[in-house]
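Quick heads-up: it's one chain on its own, the form predicted alone, in structure tokens.
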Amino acid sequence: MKKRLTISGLALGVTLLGVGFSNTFAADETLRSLAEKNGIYVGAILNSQWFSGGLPGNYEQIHKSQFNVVVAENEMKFDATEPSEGRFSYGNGDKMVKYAQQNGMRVRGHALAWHSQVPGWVNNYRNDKQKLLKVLKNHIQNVVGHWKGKVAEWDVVNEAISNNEPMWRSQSVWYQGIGPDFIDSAFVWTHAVDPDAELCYNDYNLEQGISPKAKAGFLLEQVKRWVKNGIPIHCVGSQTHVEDTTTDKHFIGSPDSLRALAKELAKLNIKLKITELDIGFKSGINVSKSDLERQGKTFREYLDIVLEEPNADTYLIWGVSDKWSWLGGLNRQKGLIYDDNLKPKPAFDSILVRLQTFEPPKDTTVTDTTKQDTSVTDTTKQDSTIAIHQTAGPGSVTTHVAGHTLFIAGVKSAKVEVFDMQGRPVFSGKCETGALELKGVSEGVYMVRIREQSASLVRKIAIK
């Protein structure tokens, strides 16, 4: 599953600035059918709660409707998989797989290979290399082979750079016992076992820059190196847990940064995903409206890494709800984008109108095929004005701008509502005439819906 998507958009005028028709508009939408629309993974994780019957129903309701991927928040871990040595336990983890497969939803396992959530078990062979290399592999095969086929990608290895500065985490198990080498046969030993699946190497920080001095240029190095070592890794997933300092500076943690990352792996041939994104306020401080909506922002321009960057597929956030989050741990507050109740966020409305919006930035390699084929210049000509018809609903709807006046063809009377781009309602009015003034809507781009009866005209405009 790879976006490849045709562009539809046509100008009419100068202010037309794409065009689009559902059957409902972007509120009526959901996360999963958009992103599967644009071709991409917007997922969650599955609560541990979750596991126990610990949670609302209505949760998993918005968990399947809303996403296409899942993790599993704790439950395929070391600890959790093989609490004692040889001893596999597999329940949680096969409850979350088949609840994936009976809702089409692809399966991240997260994750194999750990300083973290390791069974003390394990720590009794930390002064033996040879025993910890038996331990990590033997782990590797069954839980690996317990779900070959079902698991579509793997964290292989987790966390194993150092916070501080870039080396290797040297206080692992793994480390101390065995050193880096561990990390190349984790890889190794998860692709002899599932030779389909993806294996990735995943950590936190990595949005903070791609410098020699910052983790993410560090491990940039090792990714050359195992590439040229020729070890079966295939994507890097980028945690981005992005936190807010106060409510009146910039989120810590670039997504500018994060695509340049993006680039790099790229000339790798090595994906990147965001993996575990979610977006805090420091506990005990009032979050205001603004703040909201400027962390809708922020996850919409994590969003249009996955979108934009050929390499880029998967968007999953760390949570459903502020109210089952971990980030009260890390001292931060509503970071995700459902409260306490369930209840979508800005955020949510933000990453929602993106994916509705989104039309694929220009391939530069399409002028070369054009060269090549004189016929795909003429067949992308008839595609745009083939557009209006196929998009426009019944009565072959068509529409333009022109200052603050919107102009509709095709409809006798129609209800009229516009949206700013994270999709609040800005206006609403009825047209009867064929025109309707947009008093008091600002200069900007904006959503506009048109409904006449059950059918629904979306289209986004600039007022000038």
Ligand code: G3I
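Superpose the two forms; the largest set of C-alphas matching within 1.5 Å is the rigid core. These figures come from a predicted structure and were not determined experimentally. Positions refer to the first chain, counted from 1. Compared with the form predicted together with this ligand:
- With the core held fixed between these two forms, G403 has its Cα displaced by at least 2 Å.
- Comparing the forms between these two forms on their rigid core, the Cα displacement of A414 reaches 2 Å or more.
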Given for the second form:
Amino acid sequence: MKKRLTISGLALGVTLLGVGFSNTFAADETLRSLAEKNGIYVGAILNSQWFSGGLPGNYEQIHKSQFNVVVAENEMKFDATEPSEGRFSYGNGDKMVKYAQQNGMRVRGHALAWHSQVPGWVNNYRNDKQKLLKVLKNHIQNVVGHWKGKVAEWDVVNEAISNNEPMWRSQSVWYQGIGPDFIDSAFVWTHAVDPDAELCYNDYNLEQGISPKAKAGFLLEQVKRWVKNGIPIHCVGSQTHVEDTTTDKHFIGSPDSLRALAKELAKLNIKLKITELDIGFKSGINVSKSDLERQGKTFREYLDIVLEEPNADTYLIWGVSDKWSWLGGLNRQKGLIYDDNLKPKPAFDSILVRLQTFEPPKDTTVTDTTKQDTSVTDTTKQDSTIAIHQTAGPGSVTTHVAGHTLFIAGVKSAKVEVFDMQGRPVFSGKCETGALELKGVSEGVYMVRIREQSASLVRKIAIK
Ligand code: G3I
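Could you present the same protein in the form predicted together with this ligand, rather than the form predicted alone shown above?
Now the full complex is given, and it begins with the chain already shown.
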């Protein structure tokens, strides 16, 4: 496994047992179980509506079965945790921490020093540097101290860099009152309170290149300086609120640019985390099936960074369902992996299949892929499918491919979906007779998902 994770054994047990299948299929693999297999964290925020009980029950069921890292949409921010001076409010944050503990999830804390969602009383001290330093230090000591040992990582500083040119953001009470030193101070104070927590600088537009003129280029110079000066920073959070490039030709971000940042950070021994991913379309446009499939491909390309770069470990999405998303305020829509009815979108499939098919590079041995493929395509002698998760057991389903026909035994009626190895859907149909012609699917290796009611299994098949 390329990454070290501390994952509670309880977590997986809860996930699988909680599903409770009553038919012949083994429990479905989830993003979560696959993330754990791959040694990474895959997560989504808990939307603000969850805290007030305003979401349907299947929201939470999906959340805890699919994700292993969680962050609060608003509830650990400054205005939520210290709404009036010196009076701290931890109720909602505690609720999330308890939920995470019960479900074996990692907790991200978001965010300590940010220009936004700062309560009015802080702004009263805008011209008093010493007082503002005390305010920020006291806030960090209390909040980080309260969740010490429970919040595994903090966004210590959020969005401190200007959006338009590479310089510090001047419209910030912390920058205006203290100067850029507020950043160094915030890291040092947080580390002093909880030396075991991972501390991140978090920002958006970091997927837009690392040239000195780009935000990430400016940030890299600061990270170098922080590291050189012994400032306790361990990670950069890339929010990654991106737009589908086909519906917005001007959007300049790309997974390649973010990967370049990850590689530069690796040289400094700093991690990269994707912390707030969404991939929206322009509001008002009609989003077609192929748009959603392209969106899935982009979700997968960002996931590749986390799977493939040794210093990347987190893939966190800023929302669960398109129905509860902040994106409308940004003139974007449909940027998440579940639709308005909490049904998985092609992006979900794309992520799931990528997690299923990813094979980490071996350190010492070279994988003999030729051999593997040969056994997959030997349809005459044996079952031509390779199970890639545990489906064995009495009464389990068996599959077999001959030419373009998929044979399924052990199930009466099943929905069949075929994906290419990039997670793009290439076929879908219903199998009611035990055999299904995979029309239009060309030769090659694919993942097939067979669903019966709420259960499913996924296997690799070869068509020749
Ligand atoms: O708290 C009030 C509540 O009292 C009132 O009834 C309600 C009525 O609209 O508004 C509530 O405040 C809202 C708050 O969310 C909590 O729901 C604010 O109006 C609203 O502006 C705020 O939006 C949040 C936004 O941050 C604020 O900057 C979004 O939910 C949240 O998704 C978004 O998250 C940020 C990350 O923290 C940082 N990166 C960008 C990301 C998206 O903007």
